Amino acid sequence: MRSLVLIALLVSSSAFAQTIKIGELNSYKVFPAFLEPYKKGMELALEEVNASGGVIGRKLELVTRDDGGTPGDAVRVAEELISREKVNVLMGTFASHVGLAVSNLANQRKILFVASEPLTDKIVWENGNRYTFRLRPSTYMQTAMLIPEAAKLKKKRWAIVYPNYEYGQSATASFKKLLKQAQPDVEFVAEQAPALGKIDAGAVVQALADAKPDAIFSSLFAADLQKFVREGNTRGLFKSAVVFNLLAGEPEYLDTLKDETPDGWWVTGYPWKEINTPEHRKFRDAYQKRWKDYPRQGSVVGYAAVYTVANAVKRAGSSDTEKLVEAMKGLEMQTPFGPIVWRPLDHQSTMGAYVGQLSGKGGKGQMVNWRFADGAHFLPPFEEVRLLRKD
């Protein structure tokens, strides 16, 4: 008798010590200036969270793979952390086509998905699912935080250009439907849409310069937008036409700029240097000491990554799906940025981005003039998202 007792405690102990197991993939090669931070602020997080004793009495494991980058090796890669590694989660994926793909498999096999960084509509409206839920703020949250300033202008005639995948799809899809609501007699009269990562910087320049407009849109990011701005630079596009981009006040973006970042551009961004919110000077300050580096926006979104994941099992009391998800509806948690909530109708948390001009002062790029928006207020009503929802 006594034997039975002690397997059955040794049985108890063992579950209660065994980890809760956050399998994340992203695309860490193709993706470094992003995903280099990003993978920091999560771990940064996963040490506080252990150092702290763990969730419900049990320490988080971050699993991590690299996911190439394609949907298909995202597909592979997350059937592989769940048949093979039996993670408790699926977490990360930042380009938006491979975001949709882990979350159509998610929503097959019945896990969790914290989508930490695509940033589609679709993955929590129109492809929205049960299983899936989106941290950051939405190609439409994010243009509809860029519209007041752009509809204020009152330019008529707008250029657009775009990386050609779902991303800057949605993005531009999102501008051309609020600008036309803010501005009526706008005109859209050029569209450029560059392969992402394969931008001809020169034809491109040349192309919107022909069109001649009063103002330009633009969603491209990392190496596109590196030639993107040198080219125009070069060819004087800017100084006749204001430019509103998407994601260009990120300091990853803007540490390869330097003394090419143009002035005056209306970007959403992160300026890490100048927010001093108790909940943001409390992570810069854990951030640097740990990694002698300043943190980007990758860095915030890993970190919030990992937090969603340990609030959603204590208010849970579980690991188990069915449960997590039922606690991430409606789950409010602090972050670097404030206070979200993660809305119960569609998914999606109500993280807020920054929105300011960008400066090349000094050689080294900067947002000015900037303002936090919160997320909550640049979403669709609430009946617009129901017909959006299929599920």
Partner chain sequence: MSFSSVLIQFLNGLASASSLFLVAAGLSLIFGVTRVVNFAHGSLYMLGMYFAVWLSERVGFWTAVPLAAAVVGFLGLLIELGLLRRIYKAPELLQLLATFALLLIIKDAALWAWGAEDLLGPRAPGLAAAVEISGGAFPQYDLLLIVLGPLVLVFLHLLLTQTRWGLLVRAATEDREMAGALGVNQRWLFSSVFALGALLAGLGGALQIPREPANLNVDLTVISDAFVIVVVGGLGSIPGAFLAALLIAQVKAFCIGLGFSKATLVVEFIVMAAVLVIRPRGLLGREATIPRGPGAEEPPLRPLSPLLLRALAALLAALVLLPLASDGYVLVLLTDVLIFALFAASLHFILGPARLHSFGHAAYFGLGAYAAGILYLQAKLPMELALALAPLAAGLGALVFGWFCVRLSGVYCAMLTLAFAQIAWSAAFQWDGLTGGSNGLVGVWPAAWLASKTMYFYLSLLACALAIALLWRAVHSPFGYALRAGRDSPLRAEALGIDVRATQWAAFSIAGLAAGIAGALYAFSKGSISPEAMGIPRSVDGLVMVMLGGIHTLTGSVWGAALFTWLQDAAARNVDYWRAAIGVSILVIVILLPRGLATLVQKRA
Contents of the next structure:
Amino acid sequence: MRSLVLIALLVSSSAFAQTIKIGELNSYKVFPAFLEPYKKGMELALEEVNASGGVIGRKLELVTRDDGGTPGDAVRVAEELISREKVNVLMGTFASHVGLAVSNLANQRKILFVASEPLTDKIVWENGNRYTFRLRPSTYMQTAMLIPEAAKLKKKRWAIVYPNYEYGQSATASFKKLLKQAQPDVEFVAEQAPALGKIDAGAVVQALADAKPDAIFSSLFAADLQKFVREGNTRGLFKSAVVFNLLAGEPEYLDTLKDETPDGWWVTGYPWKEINTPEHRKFRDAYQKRWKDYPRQGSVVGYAAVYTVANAVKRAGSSDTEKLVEAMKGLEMQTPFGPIVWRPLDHQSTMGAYVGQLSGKGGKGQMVNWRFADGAHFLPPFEEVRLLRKD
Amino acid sequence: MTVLQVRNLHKSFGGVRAVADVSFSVAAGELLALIGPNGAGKTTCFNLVNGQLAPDSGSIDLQGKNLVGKPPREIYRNGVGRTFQLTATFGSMSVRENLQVALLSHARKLGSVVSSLEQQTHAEADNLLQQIGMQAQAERPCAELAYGDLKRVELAMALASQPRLLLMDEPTAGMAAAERTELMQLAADLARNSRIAVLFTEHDMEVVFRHADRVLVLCEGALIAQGTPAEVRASALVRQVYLGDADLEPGHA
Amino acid sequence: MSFSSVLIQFLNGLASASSLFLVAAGLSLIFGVTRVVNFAHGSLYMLGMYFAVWLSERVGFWTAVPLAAAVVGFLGLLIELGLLRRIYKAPELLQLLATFALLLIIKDAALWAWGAEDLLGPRAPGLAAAVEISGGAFPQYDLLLIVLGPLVLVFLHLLLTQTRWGLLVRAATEDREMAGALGVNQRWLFSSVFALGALLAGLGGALQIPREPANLNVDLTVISDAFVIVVVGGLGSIPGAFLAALLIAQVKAFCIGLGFSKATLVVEFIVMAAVLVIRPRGLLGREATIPRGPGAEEPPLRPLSPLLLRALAALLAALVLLPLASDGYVLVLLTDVLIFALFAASLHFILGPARLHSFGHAAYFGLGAYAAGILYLQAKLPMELALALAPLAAGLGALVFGWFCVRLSGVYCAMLTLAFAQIAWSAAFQWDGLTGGSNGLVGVWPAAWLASKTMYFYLSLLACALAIALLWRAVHSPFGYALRAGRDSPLRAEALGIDVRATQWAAFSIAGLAAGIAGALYAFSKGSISPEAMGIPRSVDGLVMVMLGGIHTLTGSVWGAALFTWLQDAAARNVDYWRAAIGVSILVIVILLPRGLATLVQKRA
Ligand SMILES: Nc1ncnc2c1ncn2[C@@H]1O[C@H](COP(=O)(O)OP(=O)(O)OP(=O)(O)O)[C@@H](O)[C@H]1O
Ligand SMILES: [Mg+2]
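Go ahead and give the structure of the form predicted together with the partner chain, now that the form predicted on its own is out.
Up next: the whole complex, starting with the chain shown before.
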């Protein structure tokens, strides 16, 4: 009985406080390397927003949940956030299929979903819906960011290696299409699609070497990437071929390579130490002060995701879903990577990424010769996108 | 009338000749005993007849129908019931349920997914239980029964299908002397009244000579003698190869 | 492929084979003697990797490797003494549940101890470079592995054939009861075998660190590879495991070499299915005596006592009234519980009364779910019709797969079901046009009149309660008796005219159909369907639910499903290391209630 009263009190007090609740769900235990920094980024942003008085006079509240890494569990967790926690916004997810499942639920239950991490193009295009917005530069965008450098090299024989699931498949498809456009005489001489997390690196490296490529496009990451790099180094695969690897410059993946870091690879990533724009410097200082650790790519995403919600609420002047959705369309805001716009057309933010080369100097991986690639410049023309979207 | 006719049956396991050129027949209403020392090939003969094993050569006919190559369940459908030397019952079921399964199988009603074990088989099962004198134990799981009781249950299960040929592999093992007589008397009555052909093995010579109409003597897979109990008992050959001494007198098991 | 690349791919295959063999050998030893399907074997391997990386930084690679192996071996000993020893006599597969709990705990412990980041180990000093072989480069270290595999094989062979300990191990592998009767001190034997198996796993992991970073996902990858190898080789056969490792590693290397890299997703399962269909006991497996420990005795079925019946009716009434008093989420959670209860009950239907072990029951759940999604999205059928027809697809799948599976028994049968499930999974994963590939299908929502949580809950309640009741009925029907007859004594059953295989086949199909109902309901409750629905974890979840509830009663599965689903939900929400929390809860239940939750209910009733 007493506990009932207590619950009643809690419920009513939270109702009076009128916080804006963000229901965040992510695969914390399946992808901890990426999501621990992500969580820290979120918490930092939350503290900042609330320290400055919250938004529209209300505090932000973050309710985080582990989604177990499967769509089925994620949907259940999202339902809990919606119906029990009564959150105003859903946010998060990492793997593409989980993101799509939650996006699909958001559409059904009519609640704003800020998909922070998932990279799949489909979440804003083929399966895009009114309630879903995606923050990170997509697979397509990051692939497109590598194209100018790839085309510049005028290499003819390309080999491709990718993890065999949607991310790797669509990265490969986009890369082939875009490179062919930029350099019609290109030839794709080998394609290897090992199962995610199970690359048989020795055999894959040998098979690629057999094709005698001038260049290699890879979308491997995490353990697959490390195995590939070590085997490739030992077997001398990278001596004769330039490598382009999506995401490999992100500290989450790069840092683990240490003295194996191959020199000269073109990658997308996040050279956190060297970005000295005022907005990034401010973020980095605050993050290091708060967490006694340096920021990773995930930190930036988590941080920007919370600010996205804060900005949307501010712009909507309300926490009403429909108003929030309208406010998200065309929302302009600042992030550690500079200003972004949330495109009304497909709900994709124009957040960019850094393109550069790897260097293993001093036994530690870092990005050199990097430049910022603004996401806005690496999206297909409006007409193409409009055709893809069904709504 | 001949129920089972076995001709020139052969079966070897690797180098061991378990059954070698065995021929015999059993008539309806007849109790035929198959005896022989341990490892003589008795159980193997049973397994060949009931389809558990396939013979290397030879023929097995049940009322003119060839049984060779048929699986046990089909041979059962042709009217052969058996008990096992090492009893085989359904341990997780009660005695009555064991019999009900046997009855339902005979009636080809085991395919039903929605009905429950029928009342009718309940009564029939109790009838069988009464025959083997186990009404009191109807509800007990078979896993808990004593060995002798299990033998009885096996017999009842074999009888549930009203077989034309009954194979009993050491049916009285694990029973006291009085029980043995009782059980064999039951088998004999059944054979006489229902015209069942009964083939059984037995180590207890008293049981054999008292109940069998005819006796087959197997040694190292080969049939070395056959005839009435009196003839077999008198056979010097049997004495020599089977027992090596004069232990064939009744009362000396 | 040029000669040089054929040669190098062959060497690649040999090196991988050695790595695979080390883990598989340990697993095979352990299974052969203790009959424990050690789910945590991959976790021991993972620990070997982490310890080796950690120790390398302190004492150097070459010292770290044997040290890590020894530490893991010692851990194995502790696990055997502290946990497994208590449950050898428990029902079959309970050890599987316990080792599954260990897997969860070890994963979180490693995360806690070494952090989330992958740890790339050092190269092996002295063997860091490559040698030139026929114009191609080949790592020196891999040459060492190529030699090491056969060396370990020889060592184990000598150990098993030339020592008294080995004699006892072989005796126990071939006939456990007999070994017991020979006066073998089983306790000591089991402990030492488990420790040796763990040590081999740890050694395998430690030796792998120059080739692969220590990471938290390796446990599951390795355990599934190791199972496949052990079964393909023949349970308990060490040379068989070696042969199987060679076969599978070479097939994989050449899939990659010849440009069929996508096939590596399932090729080992295809190999396993083929081997098992042709040789039901693996390459070198022998007809083992069926383990019938005390735990294998099946208790009789009991009719529902009036009290339990009343309790069930009350529960049902409470469920019917629940939507009046809930916040919506309870309905969502309970819908999940109902669906998994049916899934678990359908698995129990073959696991319990038929003792057909299945590690791949998710295949039928997934087939039902995908069929629902495809009928609804692609064939544009109305939702109600899609829901009604989808289970038939699962039933059909079970009919086809079941025909092969019922020909095997025990772990072989289980692994064949797993192989089929993985093949179905990979079809779902790769068949983009039909199944949406790795992303799956989205937009699978119920018709408007069923769309509210309350209505969908009622639909699930109706369908699941009805299906479970029918399964219960079937267990107690003549068919159910025939099924149990075949389980209790196949010999007697056949002699009574029962076609044991056909009965099992029918049961397998019915179970598939029922799992398909659960799957179809699941698809529409989530709005989407992805390959996970038929992945190994889902099959394992099913087993866990059945074992938690107790293998001996169908209703146990329902309690097991409820508890496990609730545990997952509650733990994931409230505890940081929720996997470990679930693991510990399972262990507590395993030790306190080895016969499952159902014993609690039965005691009361
Ligand atoms: N499945 C089998 N595999 C190999 N050898 C077998 C098999 N079954 C029986 N044998 C051998 O065949 C011979 C005959 O055995 P069988 O069991 O038929 O003898 P039996 O007359 O029934 O003996 P007992 O009186 O001990 O029951 C024996 O040498 C036995 O070892
Ligand atoms: Mg015998």
